[in-house]
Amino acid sequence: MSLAESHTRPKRRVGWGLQGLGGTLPAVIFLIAFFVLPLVDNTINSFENDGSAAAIDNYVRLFTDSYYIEVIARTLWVSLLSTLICIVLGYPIAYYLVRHTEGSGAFLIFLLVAPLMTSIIMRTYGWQILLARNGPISNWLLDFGLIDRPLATLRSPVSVYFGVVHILVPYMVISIASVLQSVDRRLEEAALILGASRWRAFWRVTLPLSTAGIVTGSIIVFMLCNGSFLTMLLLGNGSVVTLPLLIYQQFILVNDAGFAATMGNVLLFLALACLYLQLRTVRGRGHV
Amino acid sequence: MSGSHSVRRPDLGLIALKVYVVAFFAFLMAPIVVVVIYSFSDMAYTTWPITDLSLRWYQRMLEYRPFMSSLAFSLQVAVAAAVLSILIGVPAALALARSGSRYAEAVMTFLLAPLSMPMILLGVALLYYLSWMGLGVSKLSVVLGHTVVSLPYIIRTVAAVYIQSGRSQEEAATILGAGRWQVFWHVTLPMVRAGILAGAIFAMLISLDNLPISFFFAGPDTNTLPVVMLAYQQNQFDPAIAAISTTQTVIAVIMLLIVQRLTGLHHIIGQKR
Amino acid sequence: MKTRSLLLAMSIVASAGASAHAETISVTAFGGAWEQAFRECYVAPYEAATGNTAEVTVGSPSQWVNQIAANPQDPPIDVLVNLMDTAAVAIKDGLVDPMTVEQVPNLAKVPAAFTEPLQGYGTVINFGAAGLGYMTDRVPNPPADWMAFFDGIIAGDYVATLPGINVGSTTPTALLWNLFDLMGVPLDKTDAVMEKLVAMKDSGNLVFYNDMNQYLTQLQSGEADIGIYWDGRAWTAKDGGIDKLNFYYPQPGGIISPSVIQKVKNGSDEGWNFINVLLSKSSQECFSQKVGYPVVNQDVVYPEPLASRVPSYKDVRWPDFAGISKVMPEWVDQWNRTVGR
C-alpha cells in the first residue's frame, strides 16, 4: 500500500475515529474564549471610547493613505522574503540532521534551539557588536582585502534580515526535520536503484514527501515575522518600518488604543487570508 | 544515470553539505557566543572588547532577587502552558489531519491565528478582558495568555507529522482487533511523538521568551524573567543581563537533556526505528 | 511587679494593634540599581516605621497604568512610580488622587515647580537631564551649544546618534521639543523641524538608537562619536569603565527628565504614608547617593562628585509637557513619513 494511495483514499472510519472535527472542539472553544472575545471586546471598546464614527475613520485612514498601504505591503513583503530565505537556508540543515547524523543529532538540535533561548535583546546586542562599522566582521573583511571601506551593515535593512532569519530559521529546520524523519527512506533508495540520479531522486521523491514540513515551517515563520517588531526596532537603523512597529508606537507614544486595535485587526485579517490561501493551495496536493 | 556517477557525486555533495552545515551553525551561534563571552566580563559596564574574565556578574545575578524568583515563575508558566496546549491541541491536530471536512482549512487557519497577532495587542486585550472576568493580574491569567500563543505550535507540528504518517499502521491494528483506545495509545500516539515533542519545545521556548503578554500581567508574584530583564536593562546595562541570558540558555539545554532522556530527542529528526 | 505586668500588657496590646493594622501595600519601581535603591532608601524605612509591608513590582509605566485602568475599583497597585507622559494619561483617565500637604506633610519641602506640571496629582521624586555624551578621543572640541551640535552633523564634523522616535517617552522632549524650542517654532508646525532632521539624516552623519543601551554600544563600537543622552546614565557608564566618555549640558541648558510618584485612586490610604516617608530628607538623600540623580526635597545636601555633577532644577529647561502630549500623534505621524523612511 503506497503512501500516495493512502492519501487519496476516500474517508473511512478507521483508527481512533477522529475523522470528524469533534476533536477540535476544546481548542476552538478555548481560543474563542481567550483569543477572539478579548479582541472583539477590545475593538468594541475602541468604538465606544472614540465614538464609532472616529473608529470607522481609523479603517478609512489605513486603507486610503498611501503611507499606510506602503507599510502594509512592506510588512507582508518582509515576512514573505524572510520565509523564502528560511526555506532555502533551513532545508539542507533539516535534511542533514535527518539523514547524516548518527550520534550527533541531539547535539545539533541543542545548538539549533540555543538562539531561541537567549533573550531577544541580547541576541540583537550580539549582532550590533558583530556587524558594527569597526566590528569583527567588517575588520576581518578589510584585512583580507575583500572590501575597501568599513561595512555600514547596521544602517541597512540587511541587518534586519540577519536578525529575523537568525531567530526564525530554527523553527523552519525543526518543522521540516520532524516531517522528513517519517518519510520512508526506502522510497528514495528505490528511485536510486531504478536509475534516478541522486538530485532527481531528491527532487521527485524526497522533496514532495516533505512538503507538509515546509508548509508548517513557512506558516510559523511567516506569521511570527508578521507579528514581530523588536528586531525591526533595534536593527536596521529604523529603515524597516512594519505594521507591528506602528502598533507599538501607538502604545508607548500616542496612547491611541483605538488606532492600535484597528491596525492589529487589519494585520490579523491579512495574515489569515495569506494563511488560508496557502492551506488551500497545498490541500489540492494532499496536505492540510 | 551511470554507476560511476552515483558513487562519485554523493561524496562531493555530502562534503558541500557538511561545509554548509558548519557555516550555518557558525551563523547561528555567533551572536550567542558574544553574549556568553560578555557574561564573563570583569568590567562594570558594557564595554567591548572585554579585557579580563570574572564570575562577578553571575554572583550579582544570584543576589538580585527578582531574577531568581521570576526565573522560577517563568519555568512554571512554560511547563503549564505546554501541558495545557498538548491536552487541547493534540486532539485538534489529529482530527484536522484526517478530517475530510471541507471546513478543515478554515478551522486550521483559525487555530493558527494567534501566531500572527502582534502580542502586545493581545496582551492588552487579555488584561482588560480577564480583569473583567475577575481574574485580573494573576498566575492563572499568565498561563492562559501563554497557552493562547503556544497552542498553534503543538497543533501544527502534530498535524504535520500525522499527515505524513499514513493510515496503514492504524488500519492494521484495527484489523487485528485492537480497540480505539488501544490503537490511539499504542499506534497513533507513538506515531505523532516527534510532533508533540517538537511542538512542546516550541511552546516552552516561546513562553520563556514571551515579553508582550507577560508584561501586562506582571505583579509581585507574577513577574516573568523577560519582564524583569527588560526592567533591569532599561536602567542598568551591565553584564548581569548577559549572565542571566546565558543561564537561561543553559537551563534550556538541561530541559532538552531531560526530554532527551525521557523520550529521545532524536524522534524529532528520527534516527529510523 | 505591677509596672512589669503593665508594660507586658501594653506591649501585647501594642503588638496586637500593630498586627491588626499591619497592611501590605503594592508599590512599583523601575528595575536594576534604581529598584535596589528604592527598596533600601524608601521601602525599608517605611516598613520599619509602620510595621507594614510594601511589595515592589518592577516594570514599566505603560504596563502599570493599563493594569490600574483594567481594575479601577480594586487596583492591583497602591503607589505608582511613573514618567511624565504616562502620568498625564493617569490624570486624564482619573486613575490617581490629588496630593496635598495634609496627606503628605513632607510635600511642604518640595518646590512647587515639581508638582505644578502634574496639576497636584502627584510629585516629581527625582530627575535627570538630557545633554551630550561624546568620546573624548574622537571629538576633541565638542560644540558648546545645541544648535551648533545639530549643524555640526550636517557639516560632517562627527557622526552623531540621536534617540529614535521609538525609544519612548523621552525622545519627544530631549530631541523634538528641544529643536522646536531652539528654532522658535510653535509645537504644531512640524515641517521646519522635520526638514532639519531629514537634512541631518541625509548628510550620512546621523544614526538613531532605539534602545537606551544601544547608544553606549554605538559609541563604543565606532558607529557614532557623539549624541544626546541623559546625565545619570552617562556618568554611571563612565564610572563603570567607559573612560573616554564625557558628558555636558550644551547652551542654553539640559532638558529635564523627571520620575514621578502618584497615589492610585481606590488604592490603600497607607500609600500616603509611604509617599511621605519617601519624600523625607533622609530617604531622599540615601536615594540620590545610591543612583546619582538629583532629588526634590530642598533640604537634601549632595556630597562630591555628585554635588558638582547634578544640575539645579532652575538651570535645566522644562519642556511644555502638556503641549507636547497634545501634538504627540501629529509628531509621530510626521516623523514616520519623513525621518522614518
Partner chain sequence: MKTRSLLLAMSIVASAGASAHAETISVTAFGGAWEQAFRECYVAPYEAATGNTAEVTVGSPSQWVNQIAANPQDPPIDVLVNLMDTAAVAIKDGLVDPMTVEQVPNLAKVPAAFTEPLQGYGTVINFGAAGLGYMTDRVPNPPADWMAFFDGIIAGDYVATLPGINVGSTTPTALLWNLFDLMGVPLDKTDAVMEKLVAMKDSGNLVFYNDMNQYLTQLQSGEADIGIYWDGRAWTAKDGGIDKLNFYYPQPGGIISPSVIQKVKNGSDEGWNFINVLLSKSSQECFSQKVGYPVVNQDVVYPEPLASRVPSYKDVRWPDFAGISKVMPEWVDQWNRTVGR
Second form
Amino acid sequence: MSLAESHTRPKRRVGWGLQGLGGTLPAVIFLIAFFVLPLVDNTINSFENDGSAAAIDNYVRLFTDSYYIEVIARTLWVSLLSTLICIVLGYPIAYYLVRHTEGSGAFLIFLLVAPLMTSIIMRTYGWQILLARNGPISNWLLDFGLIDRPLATLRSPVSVYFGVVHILVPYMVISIASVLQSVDRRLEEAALILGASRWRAFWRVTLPLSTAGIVTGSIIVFMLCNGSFLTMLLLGNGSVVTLPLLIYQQFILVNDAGFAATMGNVLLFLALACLYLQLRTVRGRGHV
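Requested next: the structure of the form predicted on its own (the form predicted in complex with its partner chain having been shown above).
Just this one chain is shown here; partners and other molecules are left out.
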C-alpha cells in the first residue's frame, strides 16, 4: 500500500503543476504581448537614429542639453511639490476618516473614491470652468471684495497644481488611512496616561507608526504625477512643460519617435525606481 502511494504522489504533483501552469499561462501571454514586448520595442526605438550618429546619441542629447535637463528637473519638481501638497491635505482627511467617523465612514470613503470613477478629462474640464476669468471662483472672490480684478489662474502653474492634487490626493488618503486603521489606539492611550499631551502623543506615537502609509502614498502619487499628461496639457497649456508633454510634442509635432522613446524610457526608469522604493518599504514594514 505504501509502495503504491509512493508511485502516485509524483504524478499528483506533476498534475497540479501542469494545472497551475495552465491557469497562469493566459496571464503570462497577455503580459508578454501587451507589456513586455512594447517596452522592448520602445527600448529598441530609443537607440535608432538616422545613421549619422552613435546609437546612444538620443540619451547623450537628453542628458547634456540644458533645455532637456531643465524639463527633467521640472518634472521631478512638479511631482515632488504635488506629493507634498497631497501629504498636507491627505493626512488630516485620513486621520478624520479613521478616528472620527464611525457611522458615516463608509459614505465619506465613497465620496472620496467616487471622483476616481469619473474620467480625468471631465474633471479637468471642470477645473477649467472653475478657474476661468469669469468662472465661479473668480466671481465669488470679486463679490466678497477679496480681489479687484478677475483671476488669471487658468493655463498657469497654479491651475496645474489644482488639477493634479485633486486627481491624486485620494490615493494618498487611502494609503494613509489603511495604515492608520492598523495602529493600536491603546498605545496612544498609554502615552496620554503617562502624561503626554494629545499633540505629543500624536507626534511621538501615531505619526511614526503611520509613516509606512505616508511613504507608500507618496511613492504612488509621485509616480502617477511623473506620467501625468492630460492635466498638464489642458490646464497648463504649455506653461508647465514636463516629460510627458515633451514626448507628445516629439511624436506629434517633431515626428521624432526615437527621441520620444528615449524620454519614455526615462519615465519608465523613474517608475521602476518608485516601485523599488515601495517594495523596500513594504518589506521593511513586514520585517518590523
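Only a predicted model underlies this, so the values are computations on that prediction, with no experimental measurement involved. Residue numbers count along the first chain shown, from 1. Superpose the two forms; the largest set of C-alphas matching within 1.5 Å is the rigid core.
Taking the rigid core as reference, does D41 move its C-alpha 2 Å or further between these two forms?
Yes: D41 shifts by at least 2 Å between these two forms.
When you overlay the rigid core, is the Cα of Y67 off by 2 Å or more between these two forms?
Shift at Y67: below 2 Å after core fit.
Aligning on the rigid core, do we see the C-alpha of N255 shift 2 angstroms or more between these two forms?
Shift of 2 Å or more: yes.
How much does the C-alpha of A271 shift between these two forms, in angstrom, given a rigid core superposition?
A shift of 4.6 Å at the C-alpha.
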